[in-house]
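Consider the single chain below, provided in structure tokens and representing the form predicted on its own.
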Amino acid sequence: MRATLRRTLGLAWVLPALVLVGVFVYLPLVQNLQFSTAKWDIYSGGQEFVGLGNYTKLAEDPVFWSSLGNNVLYAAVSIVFQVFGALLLAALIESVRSERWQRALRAIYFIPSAISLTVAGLLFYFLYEPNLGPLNHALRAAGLGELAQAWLGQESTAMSAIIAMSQWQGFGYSTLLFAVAIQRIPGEIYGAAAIDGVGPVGRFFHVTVPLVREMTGLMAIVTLSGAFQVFNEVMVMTAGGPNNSTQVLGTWLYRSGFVRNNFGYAAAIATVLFAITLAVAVAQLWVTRRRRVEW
């Protein structure tokens, strides 16, 4: 008797968390899938069924697998520079012996992930500036003038300067995280690997890489994650041009729901890009589970 009421109490605790997140998470997704078969006409409301045919233009769409393939690149980038690159960080800054110093480290490198992304795609819209910008003027004064263009104003240099500003603006939150997963590990562990003989390059792969093998899963699915949802650094800095060069799949979302008022064609990209995120969270997740860590 008293282990059903505490079932009964249990749901009944649990039951607000359930509606709310039935009605504002599982329920969009479902209308989405249903607009992503349908012509929608938002502002005269009209509405027509296409079955599958927005995921057929989709497939058609240079603009699409564009899109597709800079978040592809910006995942991949992030991936090197917030996982492994701010790992490697984390370790050099926990090696430092004055705990006064650690301190300040992870104070300096948090500080860019303190500021909004818009605010640091306004701030590098000006660095970038191909006439009065810092970038060219440094490049001009250091006899590399050759090399001073507009980083923001090229097809060929658009996307990689928006992803630069983004590395820079996220590296220190990774950094500090993995800071906080190594400051868990034993000291017990590294001390027994030292009187091993095993020097800090091997402590690192052998000790500290294995042992924060949770945090790493979780980073990489945070960063894989947020790599293909990238929209606001895109939209400050270039609004996906020059020639959609660095539309993603975000803004492209955008740009075809409310600037070309075709949503059920912007509800057919919301479904591939949910698709992916989903698939590379179970992924990661079913990953890092198999290679749990305790001790």
Given for the second form:
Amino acid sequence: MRATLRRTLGLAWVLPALVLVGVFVYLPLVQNLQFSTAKWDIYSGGQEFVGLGNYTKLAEDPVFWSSLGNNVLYAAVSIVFQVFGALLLAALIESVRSERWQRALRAIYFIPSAISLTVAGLLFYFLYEPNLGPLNHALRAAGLGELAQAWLGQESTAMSAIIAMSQWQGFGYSTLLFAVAIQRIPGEIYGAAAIDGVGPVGRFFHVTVPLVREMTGLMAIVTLSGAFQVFNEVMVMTAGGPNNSTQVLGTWLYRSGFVRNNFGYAAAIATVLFAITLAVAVAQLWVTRRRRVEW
Amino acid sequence: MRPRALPTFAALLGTLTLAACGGGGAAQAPKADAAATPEFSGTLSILTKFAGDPTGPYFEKLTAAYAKQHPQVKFELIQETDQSVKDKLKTLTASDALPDIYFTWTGNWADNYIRGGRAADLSAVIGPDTAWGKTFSPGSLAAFARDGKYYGIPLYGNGKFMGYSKSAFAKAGVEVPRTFEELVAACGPLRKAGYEPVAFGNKDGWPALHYLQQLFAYNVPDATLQADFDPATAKLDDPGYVTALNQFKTLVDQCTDTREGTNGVLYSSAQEAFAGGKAAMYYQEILEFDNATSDKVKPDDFGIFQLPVPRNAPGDGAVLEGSPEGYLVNARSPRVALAVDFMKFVTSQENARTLSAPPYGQPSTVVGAVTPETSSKAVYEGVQLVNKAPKLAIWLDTVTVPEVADAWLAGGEALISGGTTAEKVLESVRQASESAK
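Compare with the form predicted on its own: the form predicted in complex with its partner chain:
Expanding to the full complex; the earlier chain stays at the top.
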């Protein structure tokens, strides 16, 4: 009886939170699904059911596919830099003997992550500016003037320029997390490996990499998920241009709804984006549950 | 990488949801009596696109002055920029939370609000035969009319001109060009004289549309052009489009220093290059004239001319790009009469003159407000040219449906960066128009 009462009371306590989550998290998801099957005129408020029409249109939309491609490119580069690159850098920092230098290096790498994405985007916008930007000035000063160009103004370079900025901004955060994971590895393991004659490279591959695999898996998933949700930096730096060459799913969703007035179509993009991030989130839960390393 | 875009994405999703919650068809505008005697109480909400300097204080001062006359009236003033007002308006529309008075462009932009029953019919108070209506230039009133009804309150007129530095032209030994070909030919000597011939920043995409719309008016017969703005009648097969696109590309390649990199330059950077005396020309709106001058380009050194007509252009060479911009009153507002009274106050002769004078420099549509005494020389000259033009070509991004405008925008960017041809741009616009039917 007391247990039942306790359970009921417990439910009563979480009920407000459940209602809030239901209204503000799950209801929008369901409604978004409903919008994705409609042609919605925001001016008249009218909605016309079009079934899977928006999804069919999506499948035939070259900008949707190029946006998805940009997200995939973003994810691939991020995995290389923010997972493998960050792990390598963290290992190097942690191999520095001086504690003071370690702290200083961690801070140096982490500082870009403390800057908001919008500010970082604006900063890089001016860095890349073709006439006044320091990047082109530096290239000219170094005698490499032929490389100077409108980094964000050309279809061939704009996406790479945005991705580069994003790596700069996120690299330190990943490095710090890997550094924390490396610090959790007992020093005796490294000591034993050293006694066995394993060099620094061997210790990295045979001790560090296996023992931070939980963090590696987690970072890979988080990086992947973030790469599909990218929005702010693209919006600030190019808004998807020129000629839609830097559109990603988030910005194409925004443009379809808020610029082209196709809110039903935007909802269909949102559903696809949701499906991708949901898949990544499920993988994340699976990885964090199964990859626990004990010592 | 962190899942940092999640809040943004959630906000977008939330907006859509809120819109559904707010829901409710608004196709039929409720009958609002704009001519009723207002009740001077309550809060009047206004959405402007006057945020920032120098225009920011204009509505702030007017609302304060009006509240002084009517102490029971409070104001909620939402001020946005030219770029951000677009998103704000759509978000508020989708969530059925439009303010009592809100900014609008003409063309398809205003039509959407009228068609959706969101704009109050103000014919009884602002029609051309009414006392208030007679204070405006007829053309500016007509720009917001639909099916014989008058919905908009035009606040200022606008037109697009090539602003130039007279001293730069003198130094380069060039005259004001009379044809488009002469304009392009002048770019060489101007560059030799140490100037970027035409400063141009197309980071936002729409500045290219301004060139294109004026060139379309010159190269495509007007009837064809008007039919092509509406996807239901559009064919978009006139050869004038390709000619105009190629002329635009020629101008970018030969007259700007940034050439194929122009998409990476901010509109404001180009504006500063001109005001800073580095560029000889800059294509700009009347609204920008009072900001175009500086220590380097003094008001007497600043001249304007309409983008010259290309030789043998089959369109109408007298058409000038521009249109009035104004305000709509929310048809669902319980304070329509009060909103009308406030806008009468805003467009009074005295306030219209203030708006037209520096530092605001927004040429009022109120007859007699723009005079050589109240406005700067360039603004006055620009308004005279706008009034003289037999027809105005409305901005390409507001005159047609957004999907088509967006295709023109992407096409303009692609043309600049050299990623496509004029023919391919036209084909992509044709497809967008087809899909928007």
